[in-house]
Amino acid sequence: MESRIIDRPSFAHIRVDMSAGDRLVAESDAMASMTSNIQLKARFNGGLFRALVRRLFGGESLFVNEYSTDGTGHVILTQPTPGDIECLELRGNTLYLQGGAFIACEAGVKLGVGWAGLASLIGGEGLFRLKVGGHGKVWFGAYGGIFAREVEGEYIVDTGHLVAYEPSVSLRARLSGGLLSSFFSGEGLVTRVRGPGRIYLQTRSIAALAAWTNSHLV
């Protein structure tokens, strides 16, 4: 299996080519075309309770698609928002990502979803994420483009920007400054990541796009 992302990074998508015997997993609502000789099968991701629970608590779709061909083609994956995509290839290790940031993942990624503690909730994300692990490569993607910075000590992150973290980063969610500063320079509550461990970030915000937008609306 062979993939490249393409048109980076305000509309990038993803191209994997497969071949006999390859398997992808993706969301619900990933796919953009793929060649006629794909085979997709929808089903739960790890039976009905884990797939509900994902659903429930991860903000992930109930159901994901298995890619599988007896020859070669190929499947283009994109993301709802314009932005950027990011791969990354596990080899044992784990990363979680926040609700939405998954679009798709070799055979070999299993899907979970860990607490992520009242800072996350604080900070709107929610109080559980998405846990990938295992081994494979991993494709998500963001609002606006992604980049990455690893945090030694502490790092303060605009609420709507955290992507994904490895499980060595710690969050907490607090004032961006004092009672009145927080409230008059419209950042109000903001999230202090702690390291070591490696962040992703989204250079933009869909709630800050959504606030924009309803203030415009008569």
Second form
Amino acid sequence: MESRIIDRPSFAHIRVDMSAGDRLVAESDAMASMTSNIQLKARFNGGLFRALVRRLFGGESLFVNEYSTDGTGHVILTQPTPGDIECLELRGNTLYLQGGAFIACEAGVKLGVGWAGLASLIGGEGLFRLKVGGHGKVWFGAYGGIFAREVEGEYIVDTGHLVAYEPSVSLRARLSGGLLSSFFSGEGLVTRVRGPGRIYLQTRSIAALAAWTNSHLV
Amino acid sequence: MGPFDGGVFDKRLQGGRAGAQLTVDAHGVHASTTAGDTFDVPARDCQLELGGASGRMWFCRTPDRQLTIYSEARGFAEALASLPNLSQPVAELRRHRRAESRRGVLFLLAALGMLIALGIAGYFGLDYAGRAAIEALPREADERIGRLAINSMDLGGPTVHDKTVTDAVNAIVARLAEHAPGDFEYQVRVLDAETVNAFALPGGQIVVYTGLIAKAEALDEVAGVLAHEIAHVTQRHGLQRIAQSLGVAGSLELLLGDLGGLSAIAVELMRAGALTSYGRDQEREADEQGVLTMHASGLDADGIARFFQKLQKEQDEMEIPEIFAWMSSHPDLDERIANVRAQIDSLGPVAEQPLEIDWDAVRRAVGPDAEAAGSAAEADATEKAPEQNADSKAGSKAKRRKR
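Give me the form predicted together with the partner chain now, not the form predicted alone.
Let us now look at the entire complex, which starts with that chain.
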């Protein structure tokens, strides 16, 4: 199975070339186009109960699609928001993804939902997070560009910009400054992340776009 | 001891990281990845840290931090503590975490308490906050919302252009507007529909249906209804309704001048019919202010009470309440009639300055044989509104400035 990410960073999409025996799991509705010899099978996102949990709390869909083929072909996968897509190869390590970031993974990757804690909720990242582990490639997307950062010690991220992080990273919701400057700086709450470990950030925030759009309605 | 599920950070690994199975023995901490790479941190070099997303991940790191072996598996901490030089740091980090989580719980409880206090204060302060926010808003906000609302509404009838009717209604509104508080510009539309109704939108858009005119035997009755509706405008009840539906956060937003979101909510409320259905307190306030305005205008303030009575009587006799829309949005008539009359008594005698309008001619003009009566009665409406624009779609304009 060969894959590459095309048209980065603004309108990134993934092209996966598949041959007989390859299996690819993707978020439902992620497929933009594919060759006709690719078989698509919808299945629950890891069993009914787990799928429901992921749907309700992880921001993911109830079904995932499994792609396979008898010959050779390709699938083009994409995401709803304009922005970059990142590919990460898991080697037995684990990564937490914010709701909606997951796009696809190879068959060796396990999907689960974990409790993210109140800090994550207050930080605007949701009470639960998607957990990907095992072996194989994972593709996840963001709104805007994605950049990774190795965090050693503390680092501060504005709410809504954190896309993914390793379990070795802790999150804490904090005021950006004093009570007044937190309010007037427009930053409000921020997430204080503490390493060691890697975090993935998006350069734009959907919530900020929504707020900006709302202020221009009517 | 082990194995424990965990992982390794090391630059030598592809991607700098891998999952690994960990073991702990007297020599130190050992990790082997699924790819077969092995890593060791000798016990004497192991610098412990506790953290991670769960807060229960133990990190064993070399002094130069080039190699980190970590796990949050059950029993890993105990295994580390079994090493002679690590038992002390493990105990210390655990104590530290306990203290921190206690602080966290205290902070959470304090935050919860504050939230509840804010909720209670918000509940009681909402009305005040909404009013304060509205007082701070410019009049243009009312006008903008009123215009938006009237343009997005199905008014339910054609505009009446008969000058007998429009002049009379404009004259009444002009007189009332002169004696009402506030500095609003009133735009009056008379619409041809059977419904016994009139309403006012924020900013001074007033809509009167011919059904109401036909039902009123005297001018003062319609004037009373209009004074009541004008009071809704001057007391800015429409915006208060919006503020109430916004909640505390919205009121703050409003106070900071975000009119965009406000207008969107106004239109939503309008579609739900909520902008013209006011609360009980607002109705009472509009009654009071309406009586004051009538009194100041030299009109018979009892007109509104008489109109209430009439509607109530008719409702009791005939069972067609749906055409009495104005009343269905104005409940508790008995009590309100009593309140209005008590207020009139307390105000003392009024120097009546009746409007010179032939009310019967106006009523004939809106009656079933309106076509014939209309032009004949036109000359009878002697008091004209200051500005007239009877042909425009928006109806006539009654304008005034506050002294």
